[in-house]
Every structure is written in C-alpha cells, then in structure tokens.
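Only one chain is given next, in structure tokens, and it is the form predicted alone.
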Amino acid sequence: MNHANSKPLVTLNDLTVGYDEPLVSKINMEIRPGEIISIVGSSGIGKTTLLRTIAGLVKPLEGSINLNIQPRGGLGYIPQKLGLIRHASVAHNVGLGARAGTSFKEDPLTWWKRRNQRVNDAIELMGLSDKADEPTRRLSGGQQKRVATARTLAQQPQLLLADEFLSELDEDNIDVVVRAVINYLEESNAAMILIEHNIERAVEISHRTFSVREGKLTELSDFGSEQE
C-alpha cells in the first residue's frame, strides 16, 4: 500500500509531552493506515510519556494532537503494566477488548456472538487457546503479554499503541506475535506506534523507527550509522 496517498489517522502538530518539564518537544508527525512506527531509546526520557499521551491518558503540555478514527474502540493501547484481571480467566479479560470493539446497537445474540468470535480468534492467534481458562495471574510473564496483545486484537483498534510487548517472550514467541500483529494491521489497513528497547528489532518490523534524544524525536534514516 501506499502510505503517503491515504489521509492520516494520527498527525502530531508541534507537540511537547512530559509532566512538570517537558520530556519531548516540538513533535511533528503523521501516521498514516497500515504504517507501523518505532520510538527507541534509553530509560526514563520520555517515550512512554508520548505513547500515553497520543492514548489520551496524559495532557499534552504543548500543541496537539488530532487522531482520525472512529470513537469507540479506534484505539488499542498495549501498556508495560499490562492492567489484566489477574484473578480472572484469559479469556475474560481478552473479552474486555472485544467488548470495547464492538456495537451495542445490533441484537444482543448477533453481539454476542460476534465478541465470542473476536475473543476465540485473538486467542488462538497468541497460541493460548489451551489456556482460555487460566486466571491470568497463573501464567508467566511473557504469557500475560500475550494475553495484553489478544485483548488488544480482539478489540479490532485502527490505532495500535504498544509499549515494550515484546519484552520477556522468547524468540519463538516473539515470532509469533509480530506475524499476527503485522497480519492484523495489513488486513485491517491499521496503524501501529511502538516503543521497542531492542533497535534491530525495531527497525526491522517497522516503516519508520525514531530515536529520543536529548528532548527531541528523530527520524533513524541511516540505520547504519546509528550503530557506530
């Protein structure tokens, strides 16, 4: 697809996010449906700070941001404190998403229907249909992740933020996650804005990968030497 002739899901005008101080300033960006973007970078400068603030979950201290997608469920957040139900089953909290995706305006038993395929096809894509059951806090960490990811597909968002979801699952796993997600965005013509620790990685799942730095966000044109 071509990324540049399709109109902007996301687009940053002079943003600036942080808290008492800004973090990141001076942000412009757009994302376009089916482009998938990396932010990379050391600890505590800032990148988390920005996904949550495109979420919504924090005040931007500067500018804005105007996101073109639909009210309800246009938007899939895939937090480090993934916020499941650990006392309830997998499939509970996957149901969670698929709830928030869908519409209450059909009949209930279309409704119903409809949430229970989301949940058994976002589950069976993580390979955890054998643990549909489990209560969440039974699994390991990189089994939660998964269960985030799930819920996160199963709410069917156009705009997938992902914090570090791939951290604590092996290689096998990490495989296995990125196909299904970058399937997901290319059948559903979705975007997706991830923070990634490992730079490689980043750069080669993603359209665009930027670096924070010193207060600023930019664009790694020249993988290459970046590394020297």
Second form
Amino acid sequence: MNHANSKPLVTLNDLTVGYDEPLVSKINMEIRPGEIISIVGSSGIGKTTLLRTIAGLVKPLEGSINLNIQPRGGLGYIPQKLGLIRHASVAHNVGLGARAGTSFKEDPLTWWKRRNQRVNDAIELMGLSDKADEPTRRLSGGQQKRVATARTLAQQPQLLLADEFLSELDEDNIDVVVRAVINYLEESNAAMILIEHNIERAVEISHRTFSVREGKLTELSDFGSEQE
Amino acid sequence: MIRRKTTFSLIGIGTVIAALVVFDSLIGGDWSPLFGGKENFVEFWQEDLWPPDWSLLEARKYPACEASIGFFCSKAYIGMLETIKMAFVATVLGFIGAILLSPLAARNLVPKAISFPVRIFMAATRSLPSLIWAVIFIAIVGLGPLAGVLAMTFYTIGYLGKLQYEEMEGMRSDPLEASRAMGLSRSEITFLVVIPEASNGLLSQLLFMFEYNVRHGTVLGLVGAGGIGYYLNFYIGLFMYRQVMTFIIVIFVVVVLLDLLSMFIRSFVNEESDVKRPSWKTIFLPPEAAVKEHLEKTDE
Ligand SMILES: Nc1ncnc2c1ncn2[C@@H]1O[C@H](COP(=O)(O)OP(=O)(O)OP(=O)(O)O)[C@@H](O)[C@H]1O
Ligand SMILES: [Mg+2]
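Given the form predicted alone, state the structure of the form predicted together with the partner chain.
Entire complex below, previous chain first.
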C-alpha cells in the first residue's frame, strides 16, 4: 500500500515525552492514513507515556504534536488497562465509543438508530452478543479485551492508539481481534499506533516498527537489524 | 522498617495517654460520679424507666382511629413514620443536590478553580449539625416538618457530597483517559463514565445516609422540626420516662431494621455477590447458621 502521497494524520516535531525527566527524546515522525505503526521496547522505557502524550493526556516536555483529525471521535485509545467501566454493561461500554463516533447534529432523527446499529455490529463482530447486558467486571480477561476492541470499532476513529491490547490473549482471540481491527483500518483508511511487546507479531502486523531504546525512538528496517 | 513500626506504636500509645489526660482535665479530676453513678442508674431504671409504657403502641384516644389495626393510630407509629418520611424526602433531595455538585468538587474531573469553591460550600453546609440547621430553618419557615426536611437536605448535600467526591477521586484513571481521548464532553464523562464506575460506592453511601437521616431525624423534633422527636421532647419535659423509653425502643428497632435492609440491598451490588448472594433469611440468622444455610443453597 502506498501511504506516501496522503496528508499526515499525525506529525511529531522534535517531541520529547516524560514526566519530570525525559523518557523518550526528539521524536520526529509522520503517520499517514492507512498506516500501521508498532512500537516495541522493554518495560518502563516510556512507550505508554508516548501514547498518552499523543492522546493529549500528558503534556509534551518539548516539541509539538500536530493532529489532523476530528477533535470528537477522531482519536481512539485502548489503554493498557483497557479503560472499561467495570460496573456498567458491555453494551454501555461499547456505546461510549459509538457516542463519540456518531454525530447527533448530522441527523438527529436517525442518531439513536445509527448508534445502536454500531453497538450491535461491534458486539456481534467480537462474539459478545450473549454478554451484552453483563457488567464487564464479570468477563474473563480475553473477553474484556474484546469489549475494549468493540468500543473502538463502534467509534470508528481515524487514528487508533492501542497499548499492548494483544498480550495475554490466546491465538484464537488474537486472530479474531487482529482481523477485525485490520479490516476496519483498511476499509476506512484509518491509522494505528500499536504498542506490542512481541517483536515478531509487531513486525507481522505493522507497516513500520519502531523500537525505544536509551531514550530514543528508532525504526527497525528489517526484522532484527536496526537502521541508524 | 523496624524503626517505622516503633514510631507508629509510640504515636499510638502517646495518643491514648493524651486522651486520658484531657479527659481528666475535662471533669476536673473528679471520677467519683462514675462509681456512685451505678446505683443512681439502677434506681432510675427500676423506678422511672422500666417497664416502658406500651400503651403508646396502641391507638391514641383522639382523633378517633379509622385504621383496622390500632397500632397504625399510635403515637409511636405516627411519630416514627413522620421521621422516616422526612428522612426519605431529605435523602432523595440531598442526593440529587450532592450528585450534581460532587463532580464539580472532584479534583480529577475539574480544575482547582472550580473544585475549591464547591468544596468550601459543601464544608459550610456540613459545618453545623442538622439540629442547628433545623433551628435556623424554623426561624425562616416556622415550626414543623418543612424545617426538618430543609435542615436534613442541606446537611445531606454537604455530607453525602463529600463522600461522593472522594469516591469519584478514588476511581481508576484509565476509563477517564480512554473517554477523554475519544473526545467525550465533560458532562458525558460525568454521567456515563464516572457515575456508573462509582455506582457501587454511591449506592452504599446513599443507604447509609438514609439510615443516618432517620437517626438524626429523631432529634430534630426536640427543637420542633417534626417527627418522633416531638413526642420525645414532650414526655421528657413531663419527666415521663417510661413513655420516653418506649420511643427509644421503637427508634432502636427501626434503626436496626434499616441497617439490615441496607445490608441486604448492598449485597446486590457487592462484587463478591457475583459469586454468592445472601438470601433474606440469612441476614436474620446468627453467622454460623447463615453460612450453613448458604452452603446448602449453593449445593443445589
Ligand atoms: N503518572 C506518572 N507520573 C510519573 N511517572 C510515571 C507516571 N506513569 C508512569 N511513570 C513512570 O514513567 C516510566 C515509563 O512508564 P511507561 O508506563 O511509559 O512505561 P512502558 O514502556 O509503557 O512500560 P510497560 O511495557 O511496562 O507498560 C516508568 O518509570 C514509570 O514509573
Ligand atoms: Mg506500558
């Protein structure tokens, strides 16, 4: 796929992220519609911090982020801890995504219907139809990850930030989840930044893989060898 | 580590000693009434308190009773019911006020410039006990249940509001972050994320507050703000302690029943109850019997 001629969705200019001390410095990167980027790196190195900074939840220490997406519903985020409301039903959780991703003003009369349609489709795609009314705290770890995925699919964001949402899933679950997400990204020409601890899987899923090491983000050109 | 432990025990022992010293200075070092007090109490109990005047549980003479069961026309029933009604209304109104204000006081939801003044307001409504608020509202709206309801509502907003914003501040941050990143509005996040996530805590606090308001509602009548306290005050004024005793027993029974009821309702939202839910029966049984009953139920 050629992503080179479309306008970037995200541009990072000399971005330095961290809390008090910098964790990852001087990142320059452009992400275009349809691209899948993965980031690997050891624990505690600052991968989640980078994702939260792009999501606008942490202030950059230096540099800037240009987002070329809708402020409401354009950005999807699956946190490492998933961000589910434990006491609310699967449908309620997925409904939050659908709410962010559908515009009431566009057509108030069909809004309710459009939203429900998205919720039902996403729940069915993730194989959770029989759990729709169950509070999410009663689901297994794998099922909870599918709820978080369904929430994002119902939202249909232009840019998806996913933090290790494939780890601890068994092969069958990974297949279902990855296929659904990649299908969506291709159909809608949306982009994804995926944090993934398994390098092989990261390379397999994404177009470009980056590694965080010693406070720098570098692109891996081929599996295993690094490009300076 | 060890040093930390000893520091904590020293602080603990010091606090207890300080309490005893302060106590001693409060009563001017005269501990004798505590020992002579026992005979006084036995005498008071035998001559003035026991047996309680159970006739208060029967229909009062005037106005004529129209209910088929006399108890429903008794002073105890009428007074207690009025207190419960007042507590119910005040808890519902106070809950609505508190749930609208507390998201504006939670520091993880709004900037300090908003949370600070809201907290000050809540602290102000909480700073005086509801009995004092009742006196103030009596001055404004006159004697009767209206003043009592307003006083309890006011106090409930401050008290319940504090419990609520603390509950909200303690919630996990990842649901907040996911919904903020999605671009949901502040009110959507409050009503669709924060309140559902905090719902368990909010419900137990609500039940606790109702029970609290029933208990405190009983004293509001002492200043003329309606409820069973009116009768308490009346009989205390006449030194008719057998009648007072009846009301105290009624209040005690009602409070214990409310406590059991709220325990039962809360068991439906506890996370442990996903595995096991107590039946109505078990809350009345002693612990060992309850466990046995529960095991039999789950065996089926
Ligand atoms: N809110 C915070 N305030 C201050 N420091 C933080 C905060 N959150 C994380 N950190 C610290 O920042 C560092 C990087 O954390 P981060 O979560 O970004 O790592 P990570 O690369 O995602 O690791 P993992 O693979 O284990 O998820 C850690 O040392 C962590 O303790
Ligand atoms: Mg992380």
